[in-house]
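Heads up, the chain below is alone and in the form predicted on its own; it's given as structure tokens.
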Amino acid sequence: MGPHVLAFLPALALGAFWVGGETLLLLVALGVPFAFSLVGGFNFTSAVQSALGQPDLTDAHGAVAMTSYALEQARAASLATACIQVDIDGIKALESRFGETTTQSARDLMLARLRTLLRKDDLAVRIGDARFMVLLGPALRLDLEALLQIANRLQSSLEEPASIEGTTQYMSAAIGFCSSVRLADTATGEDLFAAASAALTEALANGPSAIRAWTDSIRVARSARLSLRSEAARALENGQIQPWYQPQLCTSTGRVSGAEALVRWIHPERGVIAPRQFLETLEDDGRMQRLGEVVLGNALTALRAWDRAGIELPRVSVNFSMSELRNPKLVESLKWELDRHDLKPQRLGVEVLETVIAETTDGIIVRNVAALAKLGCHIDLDDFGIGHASITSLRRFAIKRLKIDRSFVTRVDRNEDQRRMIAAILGMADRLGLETLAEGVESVGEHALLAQLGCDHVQGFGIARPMPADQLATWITAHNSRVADTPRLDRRSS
């Protein structure tokens, strides 16, 4: 008996049915499948690992032919499959934290929670850092509900909380999937593959903690994104691409005390396109220090008009890439930029990348960064957290500002383990003298417990997203004047 036998189930239900009633179709139904396994039944993941072997870590290559394997093996016996993606939101960052060995484990831990929820014809592998792929072994039913059913319970799985290093960490699962239903018959194995790698892309676009199938949409905003790559160049030079610009407030006094520029693509067609969408294009392209010039010259006019219409803005800040800071002609260009706009140094913010400070044994980085502080700009560490930056890398680049990275700032308001992190970086901080910007605060709750610990500003989408400029002058003057309006106490009086 072979798994072909299956796909003539519900004829031979239904023919059970006609000839004898309910009861012969419950015998049919439920009895064919029993015989089915008695005999051996077919065992997807015993066949693949016969095949192909089934690791715990593959590279894509290996993925796609374990992917062309479980379609075969599907059509075979007139039956569907599914491949199944996943990305963990929270991995990466453990490392930084705990170590290679401990991130490591919490990779364990996810796959193992996979395969504790698949059947013994499913198989699960990881295919990257944080990135893991379920194929589901020959079903009849692997339609879109079933399938989102699936989706939920592996999510609701991968994302209960996790005890490492006797902290309890909480990570988000995005998920994208396709079904061979859902393709052609003539489609391969990279078929199925491509097409659930772009449903995760488009859940990730959506958020941590998204689910999407593959759909006809998905694949048209696919074929899309691709000929974007051909249209980046000449947005970044015809004015498409251009910095928006999220606040930050100071939690003593509830005013704006700055704003990061954040690069958006204005497409005449699209719309706005996120920079996950285009940046990779164009560093690709050796065009990262044109951006950063467009960037750097948008956001001091944008801040030289903000002066001009009275806005009460301190200082914008500016992300700072590793081409950018390896420029040597870098404090040179940007010093002309300011005495362009007649500002002063001391309102621009300059931020580097933890990373880069923590790994950069290139001396014009160093001296680069050096000279700005020097200058009077206002140098922050950016995602502070997960890096190895030192005391001595803090003082040696003349950092004025930790950016807390969100990893840390997530649930710190529910989380006693994430509380206890966040404390000990705002006594370190107070320490050394330097000031203090939680990122990614998307609650009240979160906002006010930074308030109460010491955090000196807070920034996230639970104050207020990035805006155009224009935007911006008008949401700083309705926010300052609810604060004028607003008795307040000062965190350090209570």
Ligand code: C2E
Second form
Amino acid sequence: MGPHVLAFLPALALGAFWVGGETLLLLVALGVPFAFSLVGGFNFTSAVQSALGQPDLTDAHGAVAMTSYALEQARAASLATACIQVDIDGIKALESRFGETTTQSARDLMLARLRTLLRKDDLAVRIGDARFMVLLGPALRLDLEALLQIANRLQSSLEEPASIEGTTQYMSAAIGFCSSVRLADTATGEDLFAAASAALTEALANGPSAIRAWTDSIRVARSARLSLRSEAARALENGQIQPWYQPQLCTSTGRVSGAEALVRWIHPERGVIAPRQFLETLEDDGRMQRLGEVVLGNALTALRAWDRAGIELPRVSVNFSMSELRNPKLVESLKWELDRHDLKPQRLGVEVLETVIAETTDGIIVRNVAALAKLGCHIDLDDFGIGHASITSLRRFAIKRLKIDRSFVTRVDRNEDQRRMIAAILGMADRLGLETLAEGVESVGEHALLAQLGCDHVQGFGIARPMPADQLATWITAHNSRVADTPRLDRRSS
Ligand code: C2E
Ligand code: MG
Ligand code: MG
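Let me have the form predicted together with the named molecule next, following on from the form predicted on its own.
Once more the chain from above appears, this time first in line as the rest of the complex follows.
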């Protein structure tokens, strides 16, 4: 019995409605699929398997072919299908911690979790390093509510703690989906696949654990994103792209020890746009150097203004990308900017990604970072723990402080493995004479434990989110006066 038999379903349902009203319609709606399953009916997964094969992993081409097949089968039976795409945040971090074989087992585990939850008519396959696709077998009712329920179930299962090499790992799943009923009758499998991908992109832009359905507003947002590209260069020149600042606290004194400049695009119609939505565009257009100039200029101007207003902020840090660090004029222009603002190099922090340091064999980057350190700038190693920097390179680049990646900090107060990992990093930093800062501190519990373990500085949403320069001034004044009013023990003496 092939799927074409299902094409009779609507006629059967209509007949049932004429003859017996709603009750009989309901019986038919529930009973026919059940009857099919009893007689060994249609199985979409095995149909795909025999038509296309169902490997654990497929490329984009294979994924579109599977989606087209699902759509054809559903249409032939006048039923619906849906494409659900999932992106797992945390798999990349596993690779640097445990290596490829373990990462592959984690991917297999995620695929197995998906398959356990799905019906036998559905199909799940991996379509990228951390990306999976689910195609639902032909069904009568795949509306928004039903799909949201399925997506929620999949997400809860994927986000269950995973036991990996004797440690407990927490991963987040972002999900985007589109039902065939949301698209025009003329839509192709490629359209359905692209719509689910766009919904996933939208979910990812809203956090690592978001779920989004394909809607018309996503279609509009998608074309808007494409137009952002042409607008970005102009925005960089007209002041719409500028840094916000996130404070960092010293765990010994509780006072503000610095602030990180994090770029934002304040778009007149679309509001505040996060860097992940436009940095790649600027990178592709060769504008990272210009971005660096804009952020540095703004940060030094703000620091000067805070100084004048009597705000206590020892240092402001900026992020430098690989292309900025390759600029042969970097040190010279930075020196000039510091002079122009009448600020000492010690007031400026430079954040360099651990991946840049680990991967670079580029002499100009080593020379630039070493020259910035020699000048007196404070060099931070950003996202430490996921990039394989060697101890030799920490020395070669004159690193002052390790910024411990958020993946190690999350739930450090509740998870023994996380605590051990942080303790090991802090011990190593101490022996190498490096300062430490924990990134992504989201709760009071994490903050307290990090202070107890001897981490020198903390930064994260649990303390404050990035904010415009004028708001930071108000925040620092309020924070420092709160600290002054609170009697505290020095953590090193406790
Ligand atoms: P990063 O330098 O590692 O910055 C930390 C990111 O984590 C920031 O995201 C910050 O808003 C976010 N964050 C801070 N605390 C928390 C927390 O408690 N929980 C969570 N979940 N996130 C937290 P943002 O601002 O979106 O920046 C993302 C990345 O973009 C930065 O990562 C940095 O690599 C890059 N970036 C930002 N501004 C610039 C810039 O001016 N130049 C360059 N080259 N890159 C930049
Ligand atoms: Mg940073
Ligand atoms: Mg970071």
